[in-house]
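Listed next as structure tokens is one chain, alone, in the form predicted alone.
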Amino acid sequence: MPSNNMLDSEKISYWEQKTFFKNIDYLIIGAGIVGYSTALHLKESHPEAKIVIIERGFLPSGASSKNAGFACFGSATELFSDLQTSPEDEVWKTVSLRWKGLQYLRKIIGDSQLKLEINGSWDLITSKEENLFELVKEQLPYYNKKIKAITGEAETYTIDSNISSKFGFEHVKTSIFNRLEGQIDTASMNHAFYKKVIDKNIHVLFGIEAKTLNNNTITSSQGEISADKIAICTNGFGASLIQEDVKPARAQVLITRPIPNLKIKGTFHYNEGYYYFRNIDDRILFGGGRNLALEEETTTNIANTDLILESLKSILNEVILPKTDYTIDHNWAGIMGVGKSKQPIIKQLDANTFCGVRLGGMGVAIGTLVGKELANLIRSVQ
């Protein structure tokens, strides 16, 4: 049976302690996708556990609602430069990965939850990319046959040389398009996990920070918890707690107000990826530039800096909306779990705790997955 928790805060009542902190089976670190997934997935198989869900923020603090809402699976630059980097049946486990992971999370989730408009993607080729395009083009069929093995569909990358005259894009030459590429609602995905975990009985308790973990104890912000089994689901912000491959890493986005007429409808990818950016509610949300200072976005600090917000705008002026007049209405950041691969990492840490993170920026992709992995192992050593 689970220890009884010593909380050190005086805040907390006897009912409090008794509902939310005694006799806990599972505690997961970390209300985002991968946590919430985990907790549902645990929940099918342990109807009457006792489920626990701690965050750090008063909102969840990692990627999953600071994200841009992509839903992508891999732009052809992205597999063209992984492919040279990374052994062949890896690069497509990853990418099938992402595209069953984005399947089930619509069968979890739902497309009228995710707010999901399937419109395409675009990597945006300037005059920099030309040896690139090149070489990427020469590929394009063989990915094809590729991504239609996974996916079971034909001609999935197109060249279109017609991008900047259809949304008035400057310095831009050519591009290639992903037709099953789309885009969600962030938060739309967020509330609809959250209801679904508290309609099962799972306890989630924002603005509880995890600080150290010791066997089946943690030391929070609001004193020890212990529970029975212990699952990190924090990504990027797991490496202060354990010992693996996983670091963390900064994006950071602003958006833009509403634009009259926009003409702009799709995800883009630009810059080789190290930026992206979409329509939502008639707006350009935009991000990226981590590329500008890699050392400086290794970090947990939720903030933005003025060299990578300058160098959007930038873009924005030059690129993206050169003959339209837009305000800058919002920026924000949101902390990745990256690592020298781009599979992720759902490992059993020692005989009470578990560990899913480094989900390598596509979180929307794989998260979901990697929660009902998560949940497959911590079941299998009981």
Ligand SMILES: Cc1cc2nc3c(=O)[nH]c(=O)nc-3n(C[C@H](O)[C@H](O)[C@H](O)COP(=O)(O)OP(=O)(O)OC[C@H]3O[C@@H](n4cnc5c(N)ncnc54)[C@H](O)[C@@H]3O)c2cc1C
The other form holds:
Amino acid sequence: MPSNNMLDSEKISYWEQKTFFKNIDYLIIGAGIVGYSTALHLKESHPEAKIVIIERGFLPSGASSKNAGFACFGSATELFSDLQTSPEDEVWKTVSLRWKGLQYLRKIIGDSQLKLEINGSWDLITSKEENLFELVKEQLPYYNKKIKAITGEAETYTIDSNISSKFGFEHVKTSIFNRLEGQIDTASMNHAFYKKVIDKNIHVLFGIEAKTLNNNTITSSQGEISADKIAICTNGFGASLIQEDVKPARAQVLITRPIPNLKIKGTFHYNEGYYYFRNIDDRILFGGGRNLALEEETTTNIANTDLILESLKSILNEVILPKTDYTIDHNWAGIMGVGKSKQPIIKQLDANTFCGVRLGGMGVAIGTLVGKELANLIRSVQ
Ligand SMILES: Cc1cc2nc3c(=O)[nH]c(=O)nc-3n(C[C@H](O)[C@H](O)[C@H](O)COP(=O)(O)OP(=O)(O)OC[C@H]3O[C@@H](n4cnc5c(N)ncnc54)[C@H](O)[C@@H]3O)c2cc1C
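Next block, the form predicted together with the named molecule, ref. the form predicted alone:
What follows is the entire complex, opening with the chain shown before.
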């Protein structure tokens, strides 16, 4: 076992040194879904191992605790767009990974802890998108066949042209319904992950940022920490630690105050998925608009911008809640990790370091499986 030179030693007692920083078998950087899942899977096969997760924030500060909580594997317009830009095999492989990942998340955390509701999702189509709609509509029988091969379920996608009268939308001509998609409570999922790792005697240390990495040792905001094996699960924040094709992608979100008699129920994609919204606790949670300023949104700065908030507010007013009195309660931002491909990077970087990053906008779906695969990879090179 390597020894540890962590230490702003006067601030750390012998007991703390011994418990948290000496003889670490697995050091995991990042307390998101991937970090938690990697730790849980390593513990499963190595119950005696000392596993420490470090997290730079006082709370987990990545996407896992900021996201919209869509349990989704692919809307029809998203599939259409992906099939224009990526090889067909890769597109269906990703859909399959998302579907399997969601089933695995349900198995690990449980539907009641996730507060999972399968209310379905809708791709909202405006009159400007009629050409696109006709093209996607033609493909639906094919998509349904492919999805059946993955999920075992027939007729996943159907046209729902009554959507506006049902939920009171404006400027929405028709929609494509996906009956298998659902929604979770993001906070409840994260808390369940946290409780699971604590129950397994895995240490989670908040407020420690890894700055550089050298073999078995990281230099952190608190000093050096060494471990037998290091797993980097920092998703969009990895730039100082790894040289892989993963860039930050900021996503901005707002939420209304509770709206009496809110009818809207489910998850929704608007403007080819550039915007997304859902109901939660009688409120509307609404995010998106990154396409308005892609360069500016390639950042790890966790902040909102007027440009994007104004666009969210105007769509909320004109399309989603045009006939409803509401007020906005809160807004926030989260950082995703994206790259040229939509596939995650699960990789050994050198003898003792590994990474599981680039989860894009689908980490709720695939994060638990990515953690499992990363743990398997680490175990395979013991
Ligand atoms: C607004 C928003 C909405 C989204 N909606 C959905 C959705 O509806 N459905 C879906 O499937 N996905 C969604 N996503 C994407 C999903 O949340 C992510 O793909 C997923 O959470 C990534 O998990 P992760 O564990 O890889 O990364 P993260 O959750 O980002 O975890 C990485 C952690 O590492 C920490 N960290 C980073 N650098 C360091 C360092 N140097 N030292 C120590 N700690 C560090 C970070 O603080 C962070 O907590 C959304 C994302 C956002 C931002």
